[in-house]
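Just one chain is shown here, as structure tokens, and it is the form predicted alone.
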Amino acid sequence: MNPALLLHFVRQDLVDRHAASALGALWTLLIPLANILIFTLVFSRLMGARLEMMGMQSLGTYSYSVYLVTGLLAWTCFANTVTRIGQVFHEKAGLIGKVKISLFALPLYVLISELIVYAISMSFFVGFLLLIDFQWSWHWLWLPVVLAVQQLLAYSLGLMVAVLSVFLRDIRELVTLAVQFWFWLTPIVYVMTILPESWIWLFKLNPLFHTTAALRQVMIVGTTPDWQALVAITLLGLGLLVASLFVGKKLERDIRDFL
């Protein structure tokens, strides 16, 4: 795809969010900072929630904020990315049956999108930060890393979902069901300790359960990720984006007809 046509389309989605309000693109820092304001304040002074986390600093307060923040900031971007490319064909129809457009490099604006979404988001986030004190460490260089595999799955699996709910219209309903369920099947808004033991092994076969304890684990604990498995979702991504691509090419024809 053009690399301008691209940035286009994703400079057009950030605008059209919000095109009929009166603020308009500004609600793009406005609704960022809102969600940072309400997990920080009311999760953390309202309800009094405390984080006691093995070789988490103490952030007294202001624990259990960060810990939610981080894996919920990470879970937003994943989510909104595999829903919004799963839908991106039918929502591009027009275009794409007037406009000569690559089907498979499309969904790459909202990819970017979601990501300029999380970066500003995030922004707020290290700004609150800094105003409770936190204590940096150089393994916040891992996070790009772990952002970028995170991504890869949800890109992939979108992509997957694109080409599937272009035959069958029922995808988009069960693809926000499973969403649903994979939310608490992730350690997002609750911690590992209060499971049982014995459930633990069909949690770690969530990959959003590795990368969200990744995230955790070089922004809050300070310590380097479990690489290996890391390694691992980015093997699974590649080959659901493999998979992907191969149906879709197969397929290429009969989704421009149907669309």
Contents of the next structure:
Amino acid sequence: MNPALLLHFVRQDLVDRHAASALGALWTLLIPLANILIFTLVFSRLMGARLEMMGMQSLGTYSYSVYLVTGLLAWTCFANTVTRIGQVFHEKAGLIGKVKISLFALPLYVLISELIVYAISMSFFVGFLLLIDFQWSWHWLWLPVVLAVQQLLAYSLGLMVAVLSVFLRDIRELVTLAVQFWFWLTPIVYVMTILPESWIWLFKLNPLFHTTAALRQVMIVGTTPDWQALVAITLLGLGLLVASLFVGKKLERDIRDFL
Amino acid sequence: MIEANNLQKSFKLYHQPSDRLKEILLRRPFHNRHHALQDVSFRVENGETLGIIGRNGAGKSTLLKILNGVLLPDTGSLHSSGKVTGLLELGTGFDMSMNGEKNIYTNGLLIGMSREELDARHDDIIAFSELGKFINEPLRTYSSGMVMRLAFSIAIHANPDIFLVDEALSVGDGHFQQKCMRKIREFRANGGSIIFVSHDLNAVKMLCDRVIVLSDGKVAKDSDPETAANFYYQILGNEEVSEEDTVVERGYGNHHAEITSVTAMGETSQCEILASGDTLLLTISITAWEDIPDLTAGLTLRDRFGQDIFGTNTHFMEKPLSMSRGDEIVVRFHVPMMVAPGKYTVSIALHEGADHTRICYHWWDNAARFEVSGIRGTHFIGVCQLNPSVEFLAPPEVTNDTAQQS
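Taking the form predicted alone as the starting point, write out the structure of the form predicted together with its partner chain.
To see the whole picture, the full complex is given below, headed by that same chain.
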């Protein structure tokens, strides 16, 4: 797909969508900002004690907030990418039926747009961290790597959902539900230590468990993430991507006929 | 250049999309097949214009969508020497809340123009659309004509190598249509290929070098425009008979003589659809139930508004007719159809003398119908062809006399 067109879609998604409202594109900034404020302020005094056991004692009042927001922002990015890419063919059916457009590159705009929202949120968050004198570290540079791994998985998964969703509309509701379950099966609002020891292995089957853990490692603890897990997830993401593209190509004719 | 080889497209009709998945999982079919295109091949050279005509459902739109890349053929291949754009995607992606300017970019990018091309042609597009300062207003404030004009301007400035033109061209006022036509001719003169899909046989004949007639998804004819158009009339005629069988009350009168059947067809086309300039053969079978010494058979042609276009009868034509009880005769009128394209009905009457006011034997309204489609020979506008001639004279010499007078 033409990069200019891709850029146009991203722009449309982030800016033009708010064209009719008075604040316009500012909404793209305001919503994440509000979210961060709510989570940091509301949860600043909750659950702090638990975290000290995990080597995150230096955070003080805001320890839980920092823990939560680190995981939550990445999760939101992941979940939005999957659900929105999953519906992208339906959403753009009007265009797909009119102009020649690659079915497999089209969802890239969702990926980029969600990444931009994440980046904006993250810069607010980093601003907040610096404000509370949080100890920054060079390990923060790992963040894009971890996120790339996570988003590769999101894109592949979303693409598979998108293909299937053309044939089975129920997929949308199914995915919404699955994402909710997934959210609670990933240590985002809670900490791993509340899990019974014997269950941990089960939770470790969840790729998001590892990406979330890796994010906290690099952001909060300031150590190198578990690269073995990241490599494994990358391979999983690539495998899924190949599978999605294969199924998608196989069904492309039908997809175009149905839309 | 664009070349299609043995294009084949069938739609699998599922009750619901999920049946497609069931099919994959259970490995048995859950669909009915509809063959939209079968073995369609053609080649359009640079600078050539190919017309595609055919009834609704003949596969024209499917073919356009395949050419345009929106649908994929089941089998067969498609080669083109460059960018294919069409009017199919007219106004695609227009956002009613954005202004014209922004929408030029939205639509332009979608139909495959680059940002640089758009920047370069931006002013031409606005000028061509004649929107003036409205270009900075949101699209929702536009009239539908203005939206169309903007859409056309963008499409026409897309500068593809192959241009797909369809019915959409016939929207907009005459002035703008002409501008579009001029632009399209210009495009062709510069070596672009055009594929023109239309019901408007006049436009097809004027624009195309070659015409394909699609019928039930197959190429039924691939020839020069004139031959193809006549062929098209024929298949139209054959298929339309069944629809026309209905209707018609059989009129009134004292039924001393009765019209038993009326058929209308073109002399050349041999069916109910004929070109303007063809001769209408109106064949009337009459049975007499009494002795009728002075019988007049007459006809009236009406247009779709019910206006009398033309009427005559054997009395006016001074062909006296008399019948005895039990006689059956066939009367055939030859009427040169020097009238405008459109749908017409024929009323037939049997009466005494010049008109039906004295004794009316049988009056049958809408006894037959026919359609004039397309114009053979010299083009004209209006309701009828007056067959004018024209000559060019030398300008009058200005003598001193007249000069002084003025």
